[in-house]
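Starting off, we have a lone chain in the form predicted on its own, written out as C-alpha cells.
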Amino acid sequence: MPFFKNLRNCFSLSGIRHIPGPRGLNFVKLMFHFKRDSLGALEETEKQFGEIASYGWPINTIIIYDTKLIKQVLGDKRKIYVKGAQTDEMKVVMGNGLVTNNDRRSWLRSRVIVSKELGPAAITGFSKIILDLSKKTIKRWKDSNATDLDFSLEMRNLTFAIAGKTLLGSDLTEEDARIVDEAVLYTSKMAHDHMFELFPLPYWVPTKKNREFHRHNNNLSSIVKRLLSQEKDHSDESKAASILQRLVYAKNPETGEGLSDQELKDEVITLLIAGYETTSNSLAWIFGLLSKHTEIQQELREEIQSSEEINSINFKNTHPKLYRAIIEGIRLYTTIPMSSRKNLEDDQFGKYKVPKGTSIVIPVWNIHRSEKHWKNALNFNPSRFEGVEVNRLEHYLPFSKGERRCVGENFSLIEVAVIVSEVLKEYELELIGSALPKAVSHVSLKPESGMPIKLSKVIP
C-alpha cells in the first residue's frame, strides 16, 4: 500500500542526496508549490536546478529533464523500470490494470488481449458510434440555438457517452452512467492530491474525505461488475459490441489464457478513467487553440469539406493538416503532464548513481514546451509536425514510450479527428476572452474555469 511505502521511506536514507536539488526550507516551499500547482513546481524545479533534480526524505524522487535519460528510462532500460510509486496511487482506484500493473508476465499477458480488442478493426467499428454520437451532440446544439458553450464540459459528455457505448455498451442506464461520471471523477482527483501530500493518510482512516472517497470507487466497481456478470450470463460471443463484451471472450492467440473476473474489472475500469478522461480534455484544449487561431481553423475546414468522412486510423494520411493539429495541440497541452517510473536495480544517471527503488518523474509538460526541442516553443503551429514522423521524436511523448507506450493511443486520435471534423464541418468557433484558460493538473490536464467558446454556423 502507498502508505507503508512512504513509512518505509521516512525510516530509511534516500542515497540520492548527491544529485542537485532543493533542501531545507526550499525543499518545503516547492513541496508546497506542487500540492499547489505542479506544473509551476516542475518549471520551477528546472529552472533552479537543471536536467536533474532530487528531492530526498521522504518521497525519495529524481526529475528528470533530459531526454537522453528519458529514453534511458522508457526504452534502452526499460526492463529494470517499472511504474513508480506516484502510480500505486492510482492502483486504489484501477486496481491492477495496464495502467498500474508492475507484474511483468500479467502485464504482458493482458496488454496481448487488450492491443488486440483495440487494434485498427476494432477502431474503424467504432469509428461509426463516435461519428453517430458526435451527430447527435451537435443537433442538440442545433436545436437550442446555441451560441456560447463550455467546451470543456461538452467533451466530457461526448467522451463520456462515446466511453459508454463503445466500451460498457447499452446496459449502461442513465443512472448508471451519473454514478460512473462522478466516480472516476472524484477518486482520480483524489488519487492525484494524494500523491504530492509528505505524509498522506491512509485510504483506511474514516475521515470524511476517505468514506467519499470509498463511497464513490465502490459504486463504479458495483457496476462494472455488474456488466461483466450480465455479459457472461446472457450473451453471445458472435455479438460482441462493446469492449467490455469482446475482453469477456478474448484469449491470449499465443497461449488461449484469457482474463480473469478481477483482471476484466480492473482493464475496463483503467480503460474507463484513462479512455474518456484523457480525451475529453484534449479535445477542449484543441478547440480552445483552434479557436484561438481563426486561420488554422479554417484551413481545417477546407481539408475537411473536400475529403470523405473519417473512419479509420488512416486519416494522418487523408487528413493530414487535421492530424498535424491534433498532435500539435496534444503537445502543447499534454493532457498526462507527468509520469513516473521505479528503478529495480542500481542505475546510472551520467555521473550519479541512481539506488535501486528510487522514483523517477518524467515531466512531459516541460519537454514539450522546451525551447530546447521546439522553435517557438509555445506556439500554436501545427506545420513544424510537416514531414515528420512523430514517433521517431525523442522530446515528443504524450502517450510515452517503449513497451508500456498507452495502448489506446489510435483509438483517441481517431476519436479526436472525427469530433473534430464533424464540429467545423457545422460551426465557426471562436474563443471567449483573449486567452486560454489556466492549465491544472488533476491525473489529466484541465482548462482552470472551463473552455468557453462562441459558436456561429458555417455558412455554405
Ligand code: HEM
Second form
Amino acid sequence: MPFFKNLRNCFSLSGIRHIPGPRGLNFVKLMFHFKRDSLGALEETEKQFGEIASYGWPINTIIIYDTKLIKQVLGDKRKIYVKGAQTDEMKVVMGNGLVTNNDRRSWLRSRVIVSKELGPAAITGFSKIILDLSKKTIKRWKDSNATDLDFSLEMRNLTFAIAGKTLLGSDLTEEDARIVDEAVLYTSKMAHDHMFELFPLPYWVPTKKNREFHRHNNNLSSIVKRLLSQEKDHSDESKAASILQRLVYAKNPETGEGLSDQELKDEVITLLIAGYETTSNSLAWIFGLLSKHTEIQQELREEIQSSEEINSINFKNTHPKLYRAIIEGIRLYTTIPMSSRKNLEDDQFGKYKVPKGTSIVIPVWNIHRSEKHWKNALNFNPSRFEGVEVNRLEHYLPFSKGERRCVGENFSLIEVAVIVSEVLKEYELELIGSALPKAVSHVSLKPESGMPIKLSKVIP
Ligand code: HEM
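Structure of the form predicted in complex with the ligand, please, following the form predicted on its own?
What follows is the whole complex; the chain from before opens it.
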C-alpha cells in the first residue's frame, strides 16, 4: 500500500541523510517547486547540490546528475536495480506490462515476444500505415486550406490514429478511439501528479479525482479486453495485422510460451500509453524547432526531395540530415525527462552508501542540456551529431540505456521520420510567436501552450 509505505519511509529518512540535499524550509520550498514545475526543480536541485542530492519525503530518493553513476545503475549493476517509484505509480493503469514489470522472469518473457512484434520485419509493414495516415492528415489540411495549426494537437491526433491502427487494429470504432484517448490522457497525467504530492492519497480513497481516474481506467480496460476476446473468437493467425492480433498468437521462440489473457491486456495498454503520447510530443517539438530554424528545414526538404520514401531504420543512412535533426530534437526536448529505479540490495555511489530500497531518479532533462556534455547545449544544432554514433554516448539517453531501453525506439524513429518528411514535402513551416512554448512534464514532455505553426505550400 503506497501510502503506508511512504509513512514508514518517512521515519527511515536517516538512511540517506549523509547525502547532501534540501532540509527544513528549503526542502518544503523545493517540494512545492517540484509540484509546480518539476523541470525547474530538477535544475534548482542540481544548482544547489551538484552531482547528487537526496530527498527524504515522501520516499527516500536520490537524484543522480553524474553520468558515471547513471551508467552504474542502468548498466554495470542493472541486475540489482528495478523500475522505481515513478514507474510504480503507472502500475494502476499499465498493470504488469513491460514498462512496470519488476519480475525479471516474466518481464524477459514478454520482452522477447514484444521485441519481435516491433522488430524490423513488422516495422516495414507498419510504415505503409504510417505513410497512408500521414497523407490523409495532409490532405485534410489541404482541403480545408489550413494556414495556422496547433501541431501539438495535430500530431496527437495523427499518432493516435497510427497507434489505433497498428496496435489495436481496424476494429476500433470512433467512439472507442475517443474513450481510449481521453483515458490515456487522464490516467497518465494523474499518475504523474500523484508522484509529486507531499501527502499522496491512495487511489482507493473515493475522492472526485480518484473516481474519475477509475472510470477512465475501467473504460480503457474494457475496450482492450473486448478487442482481445473478439480477436480470440473470430480470427485467423495468418491474417493477424495489428500488434494486438499478433500478440495473441505470439510465442517466445526459445520456450514456446505465449502470453496469458491478463498479460496480453497489460501489454496492449502499456504499448498504447508508452507509444503514442511520447511520439506525438517528440513530433510537436521537432516541428517547433524546424519552424524556428527555417534554414535547417530547407536543408532537410532538399534531402527528402532527392531521396526514396522511408520504410525502414536504414533512413539513418539514406536521410542523414533528417536523422540528425530528429535525434538533436529529442536531445533538447527529451520526451521522458526523468526515469526512476529502485535498488534491491545496498549499493555505493562514490563515498556514499545507498541503502536497499532507495528511489533513484535519473534526470535526463538536465543531462541533455548540460554544458558539461554539450557545447552550446541549448542551441538546436543537428550537425553536432555528424560522425557521432549516438548509442555510444553515455550522456545521450532519450530512450534510456541497458536492458530496459525503449522497445519501441525504431518504430518511433521511423514514425517521426515518415511524418516529418511527408509534411516538409508539402509545406514550409514558420513558428507563430518569437519563442517555443514552455516545456512541462506530464510523464512525457509537452509544450505548455500547444505548438502554433504557420503553413505555406511548397512551390515546386
Ligand atoms: C519518441 C518516442 C519514444 C521515446 C522518447 C521513448 C522513451 C522511452 C524510455 C526513456 C523508456 C525507458 C523508461 C525507463 O527506463 O524508465 C521507454 C521504455 C519503453 N517504451 Fe518507449 N519511447 C518512445 C516510443 C515508444 C513506442 C512507439 C513504443 C511502442 C510501440 C514504446 C514502448 C516502450 C516500452 C514497452 C518500454 C518499456 C521497455 C522495458 O522496460 O522493457 N516506446 N521508452
